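Have a look below at one chain only, the form predicted on its own, in structure tokens format.
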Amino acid sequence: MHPAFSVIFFTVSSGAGFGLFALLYLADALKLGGGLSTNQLLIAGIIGLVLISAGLMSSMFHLANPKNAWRAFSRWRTSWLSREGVFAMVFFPFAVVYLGLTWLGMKEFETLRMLAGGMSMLLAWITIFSTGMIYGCLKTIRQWNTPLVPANYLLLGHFSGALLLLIVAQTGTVEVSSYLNIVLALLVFAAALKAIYYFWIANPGVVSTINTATGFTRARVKLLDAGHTHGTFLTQEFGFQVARQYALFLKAFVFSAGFLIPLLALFGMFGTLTSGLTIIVAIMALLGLIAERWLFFAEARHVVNLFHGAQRC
């Protein structure tokens, strides 16, 4: 499939937004560290709805015609782009309601904030797993539809969006361990799944090929001619090629930038963990995250290919 920026942008962004947000309630619920102060809480979950904010302006710029966009918040039945979207625009009034009330900090009001701020980290789990499944339902493409990527999807927005929550906590007086600490689970469940997602892809078993598309499995089949002598929407889009060399050195730097290097920086490896250094393993993550979405998409092999010269998908 080809990998889209506007895409790839909106599912990073959206997911660790998302990611954070829910985190930044079970904090503030749970008290983590002593509990976060009432500007810290402000400033994490505003980053959060930045990112919510811009991953959705981002995913309008794939749309054909953007205005048109209204029109699939109405198939949230069938629909699991419809969802994330209907989904997505439910959680921005409880966000700001949860925000909002922690912001006048008026004790009357209490119950409220909580039950708002409990209402937007549901929904933020429910648009990160539909952004997922939007991918994990499609039974044409093998490499996407697996439950292992709406567990990716979760679990890499979580990661991202606790290590941004780390950040806020160490800019105050909270006690930081505990945030690590979820950091770091995160962190390990994330690169365990997401190396059993490529060896899962790597050796697929019972694959289509060009003989069970056609129907002749007595002998081996081969397209003599394609039909056309240009490139068409369906093999531009469908059947984006990536070089296996290219595809093995972005996996190592994905698991490099997104886990490894922020793995070493948190147990220390690089010095005293300050705010400073948590910034630049975020972002180094966040680097590696973005590679790892190209290859969600660039790896993804439509069955249409089996009829435009490829012999399995």
Contents of the next structure:
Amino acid sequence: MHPAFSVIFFTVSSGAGFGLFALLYLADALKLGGGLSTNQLLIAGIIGLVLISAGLMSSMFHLANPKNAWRAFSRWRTSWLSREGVFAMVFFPFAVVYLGLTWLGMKEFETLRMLAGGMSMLLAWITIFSTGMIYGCLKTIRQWNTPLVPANYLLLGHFSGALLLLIVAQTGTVEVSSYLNIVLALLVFAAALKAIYYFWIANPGVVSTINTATGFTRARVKLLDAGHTHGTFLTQEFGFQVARQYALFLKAFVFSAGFLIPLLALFGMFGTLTSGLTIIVAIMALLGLIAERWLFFAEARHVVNLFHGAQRC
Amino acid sequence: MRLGLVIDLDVCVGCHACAVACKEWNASGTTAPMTDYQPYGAEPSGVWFNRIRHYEVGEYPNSKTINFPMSCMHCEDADCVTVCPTGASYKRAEDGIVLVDQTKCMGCNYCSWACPYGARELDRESGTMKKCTLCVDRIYDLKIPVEERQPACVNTCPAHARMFGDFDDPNSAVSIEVRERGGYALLPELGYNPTNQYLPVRKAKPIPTENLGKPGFKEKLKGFANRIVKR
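For comparison with the form predicted on its own, please write out the form predicted in complex with the partner chain.
Everything in the complex follows now, all chains and molecules, and the chain you saw is the first one.
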């Protein structure tokens, strides 16, 4: 699949934003490490909303006809893409009510504030899950058609969100170690799941082949002529292939920048925590996640390639 | 009604006439335009509803070239319709034709991702998704003579390798051909239940190319005639 940068940015940015917001609410509700201050809650919440909005805006850039984008909310009963949009939009009012009441700080509205926050957390989870299912539900791309995909989106979104929450937590008087522990736990789970995913897609199992695609199942089939003078929409959109050595290099980058270096840096920081260092770690991890997302697209092989001569997908 | 095509792979000669006729008819049809990019340039490309590919099946010398036209299969379980977030993609209840409403499409490409047959192509000019309409504006046009109320590809095929009809009717020509010739669907394991069916290549006696034996009197006479006639 052709990796479109707008979609890569969208999934990484909005994933981190929703992850940050969900964890922010949890930290607030459980008074984690003594409880974040009002300012910290607001800053983290606004960072989350900015990331989500930037992601959603970016997703518009890959539309060929954005003037009809408003119609995308209409088919939430069948389409995961539509559900993603609807849940993301429903999330905003709850998030704004939660942050607004946090800002006002009135005790009599505490129940309403927690309810709105709880709803926005739930909707954040559902939205990340829907983003993953946009890819997970496609039968045409074996590398995506697995429950590992939404799980991966959920874990990576929460991992990157937790890193951002840690940065905010470090700016105040709150006890940071519990936030650090959340980051480390999510890091380990996300890295493990990503490793499982890479092992899983390396072994094709039962897949569609050029034989099932053409129906000539009793002999070897070879493409003689694709029937077009130059590339078509199909070859541009689905014909992208990433060379094995680059894929290996990028996987090494995903694990080192995304997980290993953050892990070592955060362990080293247990004694001397500075938010400056955490910001560098977070940028590093986000670069790792962008590489992860690029590979997620580039390594996906659509079955239509079988008609263009690929022997299996 | 479940309208669709039968393509006889035994008969198709790979002339691309169906694709050209399709482009000609639909370039002015309901989903027009069908843009060409750099038609006379270095990298000509464009939107087509119907593409013909050519495959070699088997190992030389026991191999066979098979021409393989493909357009929208108008699947029974059309994921392209299910995934469409705007409702632009729809499947008509009355005849099973899958269409794209050009006024609703936002060009997100999602339906083309869901289609295993590559039946959908984005038109960069209009920013909307284009696909085979089964010439819906032709097959129902009462001004066209009855025998020509067929998709342009079927109408034009010089080899009569294409048939159009109702698969829900067991006595229609398409149903009979599929039943008698062992018609099959592409990528059945994905579960899209495509309506379009393909008729396999018939078994033919191989034509010998070596150890032909000595020529008889008739062959000698033909050879003599061939030598004296200036070509």
